[in-house]
Each structure stands twice: as structure tokens, then as C-alpha cells.
Amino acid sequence: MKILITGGAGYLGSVLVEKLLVAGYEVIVIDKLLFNQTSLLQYTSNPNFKFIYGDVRNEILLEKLCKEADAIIPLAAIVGFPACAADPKLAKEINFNQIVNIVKFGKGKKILYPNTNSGYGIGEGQTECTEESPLNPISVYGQTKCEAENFLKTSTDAIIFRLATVFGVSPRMRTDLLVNDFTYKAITDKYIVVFEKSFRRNFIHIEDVVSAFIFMLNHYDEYRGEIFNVGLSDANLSKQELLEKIQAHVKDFAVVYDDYYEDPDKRDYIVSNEKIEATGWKPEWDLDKGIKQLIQGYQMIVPKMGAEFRNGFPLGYANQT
């Protein structure tokens, strides 16, 4: 099977490409390399890998690639509320118009679409958000992603994932995601000021997101047209609870809670992941395992931290043996 991944050199795509190639799939990636990343260089010798430098707004190119593929995973996106708020027009073009074009050019193809569970907004009136809960996006990012989901639901039999906040190490690393960011600050700055500490989110490791994609590729006919929340059932945590987990791994990490500033990202909800777990898919990474991975990964990412590490552990690391 030949898989087209738009934005495949990004945070999620860089991990997904490796796993798909190992599983024996042919992989085509189109990416504009907006961040000058070289996260896929190691696959250029693999005959099942093909990279196309290009923009998903190039309809001629996108049509050609869609027709070559058996399945399409559209990862190209303007991600997060700050980036989308800064350029709503671009966010609409990439996050929504791309999907419309993929549906137009990829009729009959398998489509696996990653939405964000930030579409649940503040989860008003919900004890926990299930796939039946109404979407109430509160940012341009959430709105454009949910518009794309709604279009896919009415036009295709795509499998849709509503992803929890992702964490973990990737060749195209992102330090802005909440767990990644808090862990980074814990071992570099050693302190953090946090607003609205009681706001809850659900979390999922990047390796588990990838395994969910591959699981559904292998079971596409069984679950076509379905929507799945993808997160850790034991990780519906407030910001304070998340920080307390990180403090268990990093000593001398000072946390100050203060509400003098209002967090513009108002997400606050509890998410049920029972539906995808009922398929037989299960996550393999919990938060503690992911935090340990991040601590180790940041040794290689942040040069200035090198002198602070002794015998593989940062000063202040709480050895969990």
C-alpha cells in the first residue's frame, strides 16, 4: 500500500514515516520544510520512500500525488492557537482548503485525518467528552480543524482521530507542546509561572498516536467513517497535576501558580477514550515514561545543558529506581 503524508517532515510525521516504512508500506511525503528541518534524511536510501518538496496549496501537484496513493494522511497544518490567530487566512488555506482538495482529488482513497480534541473547547455540560459530544472550538486553530472534520464526515468514509495533547521526542522536535514545554522548563529554567492551574487536558505520547494510525490502516474497512478520541485514559490532568508529575522526576523545580494573567488557550475538559480502546488498540506510553524520555532527549537538544549532566542524569534528577 502506498501512503501519502502531507506535512510528513513535521513533529508527528517524522515518527510516523519511520514506523510505516518498517511496517512495509510505501511512503510519499510532501512538505514545504518551513522550519528547514532535515528529519527525514535517513530514509532517502529506502526505495519505499519518496520525498517531494512542495506546498499543499499547489493543486496540480497535490492532485498528482493523491492519484498515486492508496491512502492519505493529511498532517500539513498551521498548528496551535497563536500561529493560526496570527494568520487566519493561511490557517484556513492549509487546515481546511487542503482537506477539500484532498477529497476532490482522492476519491475512493482511504483517508485518516488527525483533528484535535481542543475542538471540545471548555467541555460545557459534559462530565466527560465522548465522540458524541458537541464540538465547540474556541480558537481559529480548533475552528479550521473542526470545519475540516465536518467536511470529511459528510463527504467521505474517512477515519477521524481527535487527538489529545501530544508529548514525546521526535526528530522534528517541538518544545511548545504542554508536557514537552513544562519538562523543558523544569530542567533548564528550573522554575515556571502557571496560570489557571485547574484547567484540564488529556495527553497522548507521539509513539501511541503513530500506533493508532497504523492500527486503523490495518483495520480501515472495519472502522471506516468512525471518529475516535485518542488519549491516555489515566491522563486527564490539570496543569497542576501534570507539574506535580514532572516534579517527581526533576528536583529543585519551582512552580508558582498565579492568575494575574488569563491563559488565551481556554481548553478545559475530560475526555473518554473508551471507544478506541474497545477496538483492541491500547497505548504503551504513560506520562512518567514519556517524561523520562524527554529528560534524556533534551540532553541532546540543548547544548548548554551538557555541563549540568552527570552520569546521564541532570543535576536535581530524582532517580526513580
Ligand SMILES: NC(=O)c1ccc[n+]([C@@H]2O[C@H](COP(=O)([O-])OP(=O)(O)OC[C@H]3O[C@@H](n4cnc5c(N)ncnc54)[C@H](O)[C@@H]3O)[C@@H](O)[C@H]2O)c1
Second form
Amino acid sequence: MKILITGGAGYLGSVLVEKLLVAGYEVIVIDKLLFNQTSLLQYTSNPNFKFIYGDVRNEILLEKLCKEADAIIPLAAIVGFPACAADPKLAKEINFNQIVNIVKFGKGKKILYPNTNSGYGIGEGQTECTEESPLNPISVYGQTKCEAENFLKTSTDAIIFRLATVFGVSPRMRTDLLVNDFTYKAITDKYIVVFEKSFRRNFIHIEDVVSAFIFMLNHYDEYRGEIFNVGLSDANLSKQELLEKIQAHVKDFAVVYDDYYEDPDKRDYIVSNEKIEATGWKPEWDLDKGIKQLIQGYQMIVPKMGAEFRNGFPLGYANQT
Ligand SMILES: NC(=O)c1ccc[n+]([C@@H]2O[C@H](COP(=O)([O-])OP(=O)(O)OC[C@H]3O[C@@H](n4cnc5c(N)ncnc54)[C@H](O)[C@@H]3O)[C@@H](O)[C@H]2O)c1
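Output block for the form predicted in complex with this ligand, input the form predicted alone:
Whole complex next, starting from this chain.
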């Protein structure tokens, strides 16, 4: 089976490509390499792998690639609320229009789409969000992602994932994700200032996200048209609880709580992952294992990191996406 992954050189894509190739799939990646990343270099000699440097807004190219593929995984996006707020027009073009074009060019193809579950943040007071709970995102990022999900839901039988906040190491590293960010601050600054400490979120390791994609690719006919929350059922944690976990792994890490900032998506929710667990898919990573992995990974990454990895936030202050 030939899989087209748009944005496949990104944080999720770089791990997904590896596992798909190991599982024997043919993989085509189109990516504009926004971060100058070389995360897929090691696959260039693999006959099942093809990389195309290009922009998903190039409709002629996208149409050709969609027609070649049996399944499409659209990962290319302007990701996170700061990047989308900086250029909402671009965010709409990549996060939404791309999906409309994929639906047009990829008729009859399997589509697996990762949405964010951040829109649960301003739900209607549910104690536990299920796939039936409304998504009401308020950031440009959340809105463009949810518009794409709605479009897919009404016009295709795509399988849609509402991903918890992802953590873990990738060859195209992201330090702005909550667990990655807190662990990064723990071992570099040794202190952190955190807002909205009691806000709860759900988490999932990057390798479990990838295993959920591959599981659904293999069971597409059973679950076509379905939406799944993908997170760890035992990791619906407040920021304070998460920091206490990290403190158990990193000595002399000081935490200060101060509501100096607000989460634009108001993410404070508990997520039920029962639906995906009922399929037989199981996550293999917990937070402790992931934090240990991050500490190891940062030993290689931190010495090479410049100020740009702080995402504009000053020393000790966290982005908390
Ligand atoms: N990481 C998470 O926690 C998370 C959670 C929920 C959903 N998602 C979704 O998963 C997908 C991948 O996210 P990620 O964390 O890997 O982010 P990422 O920013 O690392 O990956 C996005 C990739 O898209 C590429 N890209 C951007 N614009 C492009 C364009 N015009 N043409 C071609 N390529 C382009 C970038 O170069 C990058 O490689 C996104 O759609 C994101 O919304 C991620």
C-alpha cells in the first residue's frame, strides 16, 4: 500500500515515516521543510521511500500525488496557536484548503486525519469529553483544524483522530508541547513559571500516536468514518500534577505558579479514550517513560539549541501549548 504523507518531515511525520517503512508500506512525503529539518535523510536509500520538496498549495503537484496513493495522511499544517495567530490567512490555506483539495483529488482513498482535542476546552461543562462532546475552538489554529475535521466528516469516510497533547522525542523535535516544554525548562533553566496550574489536559506519547495511525490503516474498513480520541486514560493531569512527575525525575527543579498569561484555547478538560481502547489498540508509553526519554534526548539536543527554541518566551517562562 502506498501512503502519501503531507508534512511528513514534521514532528509526528518523522516518526510515522520510520514505522510505516519498517511495517513494509511505500511512503511518499511532500514537505516544504519549514524548519530546515533533515529528519528523513536516513531513508533516502530506501526504495519504498520518496521525498518531494514542495508546497501543498501547489494543486497540480498535490493532485498528482493524491492520485498515486492508496491512503493519505495530511499532516502538513501551520501548527499551534502562536504560528496561526501570526498569519491566519496562511493557516487557513494550509490547514483547511489543503484538506478540501485532498478530498477533491483523493476520491475513494483512505484518509487518516489528526485533529487537536484543544477545542474541548470550552465545552459545555462535561466532566469527561467523549467523541460526542462539541468542539468549540477559539484560536485560529483550533478553528482551522476543526473546520477541516467537519469538512472531512461530511464529505468522506475518513478516520479522524482527536489527539491529546503529544509528548516524546522526534528527529524534528518540538519543544513547545507541554510535557516537552516543561521537561526542557526543568533541565535547562532549572525553574519554571506556570500559569493556570490546575488546568487539566490529556497526554499521549508520539510513538503511540503513530501506532494508532498504523492500527487504523490496518483496520480501515472496520472503522471508516469514525472519530477517536487518542490519549492516555491514566494521564488526565493538571499542570501541577505533571510538574510533580517531572520533579520526580529532575532534582532541584523549582516551580513558581503565577497567572501571567492565559491559554487562548482554555484547555481544561478530562478526555475519555474508551472508544479507541475498545478497538483493541493499546498505548505502550506512560508519562514517566516519556519524561525519561525526553531527558535522554535533550542531552543531545540542548547543547545545539539556540534562543529560537524558546519560542519567544523569556528564560523560565513556558509557552504551555
Ligand atoms: N503534535 C501534536 O501535539 C499534535 C496534536 C494534534 C494534532 N496535530 C496535527 O498533526 C499534524 C502534524 O503536527 P506536528 O506536531 O508534526 O507539527 P510540525 O510543525 O512538526 O509538522 C508540520 C509539517 O508540515 C510542513 N508544512 C507546513 N506548511 C507546509 C506547506 N505549505 N507545504 C508542505 N509542507 C508544509 C512543515 O514543514 C512540517 O514538516 C498537524 O496537522 C497538527 O495539527 C499535532
